[in-house]
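Just the one chain here, laid out as structure tokens, in the form predicted on its own.
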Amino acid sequence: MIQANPHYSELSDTYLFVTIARKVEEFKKVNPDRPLIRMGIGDVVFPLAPSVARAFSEAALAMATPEGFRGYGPEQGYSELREAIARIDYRDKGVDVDPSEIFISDGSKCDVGHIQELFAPEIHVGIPDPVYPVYRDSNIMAGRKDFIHLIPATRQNGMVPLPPSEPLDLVYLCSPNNPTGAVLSRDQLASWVEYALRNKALLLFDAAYAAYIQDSELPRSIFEIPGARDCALEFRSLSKSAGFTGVRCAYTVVPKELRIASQDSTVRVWDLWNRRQSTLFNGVSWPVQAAALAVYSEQGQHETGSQVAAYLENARMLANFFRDRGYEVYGGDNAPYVWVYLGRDSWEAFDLFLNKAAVVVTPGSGFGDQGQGFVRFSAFQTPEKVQQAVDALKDLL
């Protein structure tokens, strides 16, 4: 008889956001006429920028013509998009990335989950706590539950995971962090690069929220750190920087000099990832890549930058509201998330905000044990809704 993957039984019963969705549906059944203010899941609300939508639709319409039709594209992505990314996201900022090192994909969530397929089953994996659930769940699915080492990010260390004393093989880092909003400083990121080089470890750097970093002293890319090209790869996404949550386009940067052990020799990670993608992925559709290319136009950068600025203003409004009331707050300045320590059970706080204020948040404990006592607010809302949420919460706090 066919057998199920036994490691799926080691996962929690439901994915965090599935549980939240169920609770919200239960609330709506009891309160059908009460409007909800959703600040839980990190989904954007602003529509696609005009220049981006125009490029998207024009490419789709061109697909209906003999001259404009395109079939299978290159698995790594169209060269014009990879060149634009390399120039605007990296070279213009003094960072050395070649277009050939960029792999276009349909989302960073997919990439951070799939990347672990490249590595041996019994490697030791470092994952921050609290953490984006996909890092941990994808490794549990692969049978590494007993090889996962949680790296605490606590109030005492500013919610920043610090290099451990023991050697690890693979480490996930996220900056700006989801869920805490904390951003690694240049020195903190350099300490991780030094750790990886010393221990021959690989760093998986999730920079999906890099566009939200406004402080020029904070690194947006791990490749700003000397030595990182020998020990790290980087994930980026257009979901939160350009409103592509429903369009799906992201990319992973894999330096060609990055090598890992393989039997009695070493192998390039670029070769492994290229083999994986060319075998299991047929590329992102041309209309989506045309839309992504428009993001990197002068007009697209202006329009999407305005959206990022609006979400950041939402985050500042939320952070200031809680700080003014004496709460401990992280994020909200260089990140679209506001991480608030309430000192009470996270799910209890979730239920209180939902049932008394009709505000949906994310319970911190859903991201790991170190998230207990916290809730996460997403700034991906309209300013009007954020103000309504602040007004609704005034009577509760």
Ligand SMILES: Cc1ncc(COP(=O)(O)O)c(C=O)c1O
Second form
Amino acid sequence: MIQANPHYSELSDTYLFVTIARKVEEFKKVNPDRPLIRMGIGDVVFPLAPSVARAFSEAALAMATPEGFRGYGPEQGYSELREAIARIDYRDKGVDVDPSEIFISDGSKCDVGHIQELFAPEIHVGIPDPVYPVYRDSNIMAGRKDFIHLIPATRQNGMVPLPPSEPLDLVYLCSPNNPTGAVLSRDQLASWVEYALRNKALLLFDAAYAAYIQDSELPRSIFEIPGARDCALEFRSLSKSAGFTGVRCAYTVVPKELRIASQDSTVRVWDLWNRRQSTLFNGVSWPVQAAALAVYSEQGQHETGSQVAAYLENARMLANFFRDRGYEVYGGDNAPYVWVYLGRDSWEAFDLFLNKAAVVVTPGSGFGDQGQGFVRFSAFQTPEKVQQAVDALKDLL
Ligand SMILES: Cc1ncc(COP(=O)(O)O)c(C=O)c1O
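Structure of the form predicted in complex with the ligand, given the form predicted on its own:
Let us now look at the entire complex, which starts with that chain.
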């Protein structure tokens, strides 16, 4: 009889957000008239920027004309989009990235999940704890459960995972971090680059929230660090920077010089990823890429930048609320997440906020054992709802 991949049974039972959804449904059954304030799942709420929606719909309508119709696109993505990304996200900021090193995709979740296919099964993988659960689950699915080394981000180290003494082969870094909102400083990131070069390791830098970094002292890209082109690749997404969670567009930057061991020689990661993507992925639709291109227009940058600024204002409001009450707070400055230490079981805190204030958060323990005692607030809400949440919590805390 056909056998299932045995590693799927090594995954934890339910995905975090499934449990949250169940608890919210139960609450709604008991309190049908009570409006909920959702600050749990990290999904955006503002509609698409007008210039982006216009480009999206114009491209879709053009597809219905003989001149405007497009079939399969270039596998790496349309060159105009890759050029705009290389210029605006990197070169204008003094970072050397060539358009040919950019691979357009339909989301960073897919990219960070699929990338591990390029590496040998028995490599040692470093994953921060707490962090975005996809890094861990994708490696468990691939049979690396016993090869995962958790790198703790704790109150003691200010939620910043630092290089361990042991040599690892592959390390995931997420900055600004989901869920803690912590951002790696230039020196901290440089210590990871130094570690990777010394150990011939590869760093996977997930910068899905790069747009939220406003402090010019903090690195938005790992390629701002000398040496990173020889030991790192970077993931970026338009999901949270331009409201693309439902539209779906992201990209991965793979430097041409990046090489890893392959039998007795070395191989370019660019060649491996190009082979993987051109074999198993057929690109992002033209209307979506046209919408993404509009994000990089002057108007698109202005409109999407205002949305990011509004989410950051929400984050500041939430962080200040907890700080004023004496709580330990991380994130919220250069990140859309506010990570609050409550010193009680995370699910107990979740239940309390839901049942007494109708506020939905995410229990920190859902992101790893080190998240126990914390909850994550997502700033992806309207300012009005954030104010309502703050008012509802005032009576509780
Ligand atoms: C750290 C991190 N990386 C990647 C993603 C996935 O982004 P996308 O919507 O592009 O798949 C998320 C989404 O929440 C995230 O938090």
